[in-house]
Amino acid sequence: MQLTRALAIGLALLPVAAHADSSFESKVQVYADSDHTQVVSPTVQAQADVTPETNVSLGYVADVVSSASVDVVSQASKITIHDTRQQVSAGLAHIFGSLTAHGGYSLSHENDYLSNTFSVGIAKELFEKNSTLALGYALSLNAVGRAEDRNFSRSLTVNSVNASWTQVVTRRLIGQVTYELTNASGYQASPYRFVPVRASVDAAPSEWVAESDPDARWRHAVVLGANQAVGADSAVQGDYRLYHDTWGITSHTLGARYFTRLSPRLELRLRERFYTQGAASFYQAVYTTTQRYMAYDRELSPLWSETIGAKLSYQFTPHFEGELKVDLFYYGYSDFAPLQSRTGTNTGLGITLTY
């Protein structure tokens, strides 16, 4: 969906931290689920002290897709499609004394869709650099476009805010509350996806519709974090995010990561992420008649989906750094009829330099 892909490249905006190692980091990803999707996912990210208060990075990721998943059927008609999106951005951190200040720009491009991402923040040090008040702002600018249809052009507009408070309970403990604003204008609808309207599931469709979105969504999102020491070499993590939107859609994610040193230079990380949704208001399985707003969207149904991993980082020597990571993932969908379920893995290869 052009929300989804418009807000991933907005928080690829991450801030980059001045008094930071430069550092180089290239990394590969491989994605692989059962319904016929693979993307391919190199990585390389560069950032270095231009001054002792200034820090630069550029970034480069492409994603090699190919995919015959349920989200490319037109119309009943199976294909496989195969696409690469490449993405470039850069950013720019600044210390003014117990205030930190940076901004971003990503630029990303595939063959049907074109997006611009700006991006501001400042964190503030407060009450002997126990507390921590984070502000940021991101538009991102998104052109929409119909693989081999040049008359087909949507645009869609992303504005987002979020504000966050990390504090230092105690020695071990810090935790962090965070709040978010997002406000997508535009199209929001798949150009590939057409809506069967039938009697039943099981039915012949009449007739296949466009499918339709609202032009306007609202999102609000409270995230709580906690990082808890554990011992002299591990740690526990833990967030909960509860997430609200004008289509109607509400969810749940609670995430854990167990990190621990199992010896001076390898580190174990496990993580867990447990997320539900209930589905948007004009959402249904079967449209018996053609109306406003239609579609044929697995992501605005109701769902659950479970994720487990693990990473391993071995530091070869104190410049030199590699990490192997596995995710295995199920997706449940109990009101999609061409798609009750999904499995897949994520796996990952990386290194990182730092002098």
Second form
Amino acid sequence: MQLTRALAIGLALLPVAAHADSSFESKVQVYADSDHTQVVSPTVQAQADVTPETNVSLGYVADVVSSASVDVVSQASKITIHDTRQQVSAGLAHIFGSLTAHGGYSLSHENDYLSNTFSVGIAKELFEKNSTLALGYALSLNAVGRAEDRNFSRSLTVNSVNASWTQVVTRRLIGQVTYELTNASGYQASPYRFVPVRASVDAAPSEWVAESDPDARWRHAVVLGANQAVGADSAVQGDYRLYHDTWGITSHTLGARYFTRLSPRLELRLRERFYTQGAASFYQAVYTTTQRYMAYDRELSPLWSETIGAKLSYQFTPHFEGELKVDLFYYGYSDFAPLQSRTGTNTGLGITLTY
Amino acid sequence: MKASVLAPSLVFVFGLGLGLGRSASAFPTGEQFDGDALTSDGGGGIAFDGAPRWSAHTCATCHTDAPGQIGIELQADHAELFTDGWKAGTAYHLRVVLQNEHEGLGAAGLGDQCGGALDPYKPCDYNGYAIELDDDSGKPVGKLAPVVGTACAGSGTVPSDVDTYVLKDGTAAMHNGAHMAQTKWDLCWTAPAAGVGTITAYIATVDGNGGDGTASFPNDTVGDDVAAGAVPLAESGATVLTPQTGGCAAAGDAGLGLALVILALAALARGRRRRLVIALALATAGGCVHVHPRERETLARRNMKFSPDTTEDELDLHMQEAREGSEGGYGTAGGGCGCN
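Could the form predicted in complex with the partner chain be shown next, to go alongside the form predicted alone?
And the full complex, kicking off with our chain again.
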């Protein structure tokens, strides 16, 4: 089961900034949904200031997956699959006056997917540190395989550039605008998914053909965000993302988070996220004939989702914090016959040591 | 005066530590601020409240390695002090509130029943504050006095249980050590004559941890928490107060509105016009908004960062991107408030 691509890219674009302190984090998240998929994700992250200007970081994350999703059931092997993805990462950041430069590398491996991701970036403080311009680049080289099929070998190369402008607006308000351009070139379908060719949704398939997506995909994402302090120690964060790609998907994402202290040691975070997208141009709920591009992928169908959640962080000492979070989510699919919706939870436990 | 009639103000700040050693002693009584530094281990008349005349030195000068978890709130009996500004000759009842106390809580329940008078010794929850109000040139203005009952103290003797001390030269006020476990201190400030302009209240607080737990160091400077900040107070009837300097329309509360208008225009405009609007937005934001480093205490809080928990965000992004057709845009973080 291929899990690598999205996380590898995501990690590559998260810059490692030099921090005023060092830290160690250990967390575990458990994802479970009504589509019979469970994912346990333990992670450890450590970073340290080796000099006042230099920060190094190391990380490990695993995804232990158990799934009998319609994705799996709809293909030839109607079994519950088990798979594990493991990733290690390292980062280095250095401060040169008002400029921070960072670089990172991550290696992700599972039985049918190998990914190497390199990233670099700079962040420059401007206007007496009221503004920050950040630029980044990431390259992800992926080797795609298929379990129990040594003859299947594909590649996927992902280049990504991003730029962000962060602005102090008032003493209690910060804004940020980010643009990211990504080009993915290579194999982007699922080697396990087959598309039924049939006269109607209810008809028996006349044949199953391997899923085929275009090899090239350009993604554009613009995010506007704002953080506003509220009261003595609370804050409200909001963001909006507009996304469009050359496969024809346009999406809108709205997010909001509210932080408040229930006591000097206990912080509560409430969150809400709404997401909606249109279908890829070549996506069809029913393919009556074989076509050049065919997908049986609910992620390329029209969908919307809603997530609400809460997180409690308790500071046992100034240097030791524990956290507990629960997110509830709903996904609705208006044009994907095998699945109309799914609900689920994403729960997490974690500790953080700072020193 | 009851606390409920005091109007909450607008400051919540954190302090930073500078470096002295364990042997340094705090100032448990206000009189020690007036004491000679060499002969009586005093402060030499320095209030350590962060005012410019003290080179912005605060309690953190001696109370080192503070974790910066406490905050300060300034309250006043006349709410309009923070909205319309100060009025000449008006006597304001101010209250400095130490928020989120977390040090010395084990001794907080003892109140004043602590210290060397007990056998065995029990540490005290010893907190403190200092405040002064300066004009634009950094000169203290107005008159400070303790609160006795509900009135401003006159020239007579102040009862010993009133927990505010005013420096001999009248330029700053601070705790006098009358009570332990204090997190609120009341004082009077009578505004000066008209024409002074904006006045800034410089405030610092210490959340003491009870020394080293022994009678040898009942209130040392190690292991405490510190906060410091400044609250600008406009003169009533004068130009509307803007917390930032630089004379820009984008400053103050207008900044959010202007930014939203510009972003809305950018979203509506097309082609060259859109690029022009975005360029204007960036120029406006970058060139006109100036928030000084000393004004960024709130911005430095963890909950003001765009990605306060990057590890969790990475896990969440992974989950979302595997289940949706979109990705990108959230992985980049600019430098936040530029506080480092």
